[in-house]
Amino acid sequence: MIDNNFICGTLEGFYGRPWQTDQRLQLFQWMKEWDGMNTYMYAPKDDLFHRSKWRELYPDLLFSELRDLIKSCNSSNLNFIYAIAPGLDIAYSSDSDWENLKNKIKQVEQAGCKQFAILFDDIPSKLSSQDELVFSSFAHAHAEITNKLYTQFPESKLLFCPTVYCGQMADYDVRGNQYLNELGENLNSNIGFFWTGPEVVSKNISVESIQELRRVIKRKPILWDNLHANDYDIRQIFLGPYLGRPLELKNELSGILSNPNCQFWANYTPLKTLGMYNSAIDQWDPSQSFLDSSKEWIQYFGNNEITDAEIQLLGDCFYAPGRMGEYGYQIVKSIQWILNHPPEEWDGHLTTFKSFEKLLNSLCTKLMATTNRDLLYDFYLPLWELREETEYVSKWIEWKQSGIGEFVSPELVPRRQGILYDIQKIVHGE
């Protein structure tokens, strides 16, 4: 049976472009449909008034939208969660930025908002010499104004992020931390708490690491879940399932919000299969629940002509950080094993080359044609040099198999250049 009382949906908290509002209430349309989906969590990092203007009120166009926003959220039977990041440059013990913050969370109240977030991620991490006076710490200043909000909102809903929220930036010693050691002692219980895991971004979250922080934080932390998350290389896209979590993770938790790719139309299958993830009970199958998940896919590329071979591919060549589905691997294996070997030991590795060129180019032919022009825009940057790369690769096989003259490069795209790859060329040594 789901747990009612657990969280799990989708964290909008990307840095970049915000999400349109017609994109917000197609995922509202979604979550309503899936199983295992309540919430949505409000906190894109470029809304100004989230984070940069935080003091500053909503001006009444903004405010009216966002108060739409809510409205439709809320009517899809959806928990709808605002969240304000102060943490740049608030003064703890300001008595007028404790002022601006209760009114701001006041003014979203008025929206019609029940549930709100304080974040305090990515912000330098030293008190002001005027905080210095009155907090004893960095965890005393953010226990305090968060307790004090709660208080002052008793009838709300509220979660709290760290600046320190993952097992990486407690130097993996997360018993030995200090300022999480405060939080546990004196954020109140009732306060929910964020954690993505051992890594920013992490490809695996184990049982027992989860145990060790709710010893430390002493409560079940919520899972803000940077997998599908791509703010930190834009060029990236992942179209995969929700995986590298055993369902027995969810017992160790009392939420999971998925903070997904910044294009929106990348995110069906992982926001999805989350979902499925949630109303598992007894067995969980990743590549299973891609695969079904894709099959629903489908219908929002806006041609018909698009098969479900295709829509694998899309997904198994974009998977997750540091993986690719079974089909990706192939393709992989395959090219390497064309370009260390002679032609007469090809042999099914060509076909497999030449299979996926050709699907390959048959789904960017077939998007370029779709009527969903946002979801092609979303997806061309990385499917393209996918494409372009391939073509090279074919170029390649054709003078191998000619046997004549030396391999000149066909130059179908100029290499990536400028200040910034000349650096990754001297740091990385590429």
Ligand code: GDL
Given for the second form:
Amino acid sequence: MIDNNFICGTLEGFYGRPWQTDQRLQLFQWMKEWDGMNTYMYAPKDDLFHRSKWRELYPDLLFSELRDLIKSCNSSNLNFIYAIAPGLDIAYSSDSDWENLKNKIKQVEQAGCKQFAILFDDIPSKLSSQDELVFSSFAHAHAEITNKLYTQFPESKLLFCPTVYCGQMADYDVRGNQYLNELGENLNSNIGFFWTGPEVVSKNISVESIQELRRVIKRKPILWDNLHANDYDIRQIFLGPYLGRPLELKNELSGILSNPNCQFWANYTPLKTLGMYNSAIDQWDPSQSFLDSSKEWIQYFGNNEITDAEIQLLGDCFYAPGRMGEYGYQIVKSIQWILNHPPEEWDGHLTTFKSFEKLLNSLCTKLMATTNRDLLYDFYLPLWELREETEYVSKWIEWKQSGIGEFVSPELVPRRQGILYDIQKIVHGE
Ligand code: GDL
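Having seen the form predicted on its own, can you show the form predicted in complex with the named molecule?
Zooming out: every chain and molecule, the one shown earlier first.
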């Protein structure tokens, strides 16, 4: 049985261009149809009124858009959580900032929202001299303002994101972290507590790590899961399934919200498989869940000539942070072999590479003709780069097989130049 009190869903909480209204409506439609998903949290870092201008009320047009969004979410039987992120410049001890915060929440409440979150991630972690006169510590300020908000809106659910939100930020000493211990003592125990795992982007999360955290914060945390987030590296995209979290982890958590790729259309499989993970009882097979959900994902590709094999190739190449799908590993292995061995030893590796190249090219051609242009643009950068690199290898193979002269790069336009690459060369070497 799925626990209906377990929060599970999507968190739009990345840096970069927020999703469009029609994309969010599509998301609600998906989540309504899927098992295991019940929540959407609105926290786009670059909604001006969520973070930079948190004090200001939404102007009329944006307010009515937000109201419509909340309505659609609720009518899909999903919980809508509105998050506010005042931490960049709030004066914790100021009465006027308290009024600003209260008024903003009241405004969103009038739009029909009943659940809120207050976020203190990625902010300056030192109190101003004015606040130091009133609060003994950063945790004291956070607990006090969040508890006050909780008391002010007794009908609403409230979640809290700390400034230390992963093991790494606690110098991997969660038990000894003063900020977390103080919050555990002082933050009202009915307030939800976000955590991203051992790292900001946690490849794996162990049951023990969360048990340790629970003892410190005195409640079950909600996982703010950045597994599929890609806002920190625009050249990557993650299409793989929900993985690296044992099923038993759910017992230690009060919820999981996935903060996924900025590119909306990349998120079908990551989110669908999170719902599947939440519904799973005693067995979890990420690769199988990927295969199952990608069969449904294909209908959104806007070209019914695209095949299962092409979608799987896409997923296996762009799987998860630091991980590829099985086919991705085979391709890399074959390229490595080819580059380091004479042509007479290439055998099956050449076949693997050639069939990969063919599949990739046919996928790209079909995507170019898709009627879902937004989906195409979402995949453009990583796919384009992969295709260029593949073409390069292909030309090198041709040259090697011909046995003639020097290898001449087939690149027609210069790539990977500019200030970023120059700095990287100096810092990290060639
Ligand atoms: C973060 C940010 C999040 C961002 C993610 C990945 C949290 C709590 N905050 O640190 O907004 O999308 O990293 O870059 O994760």
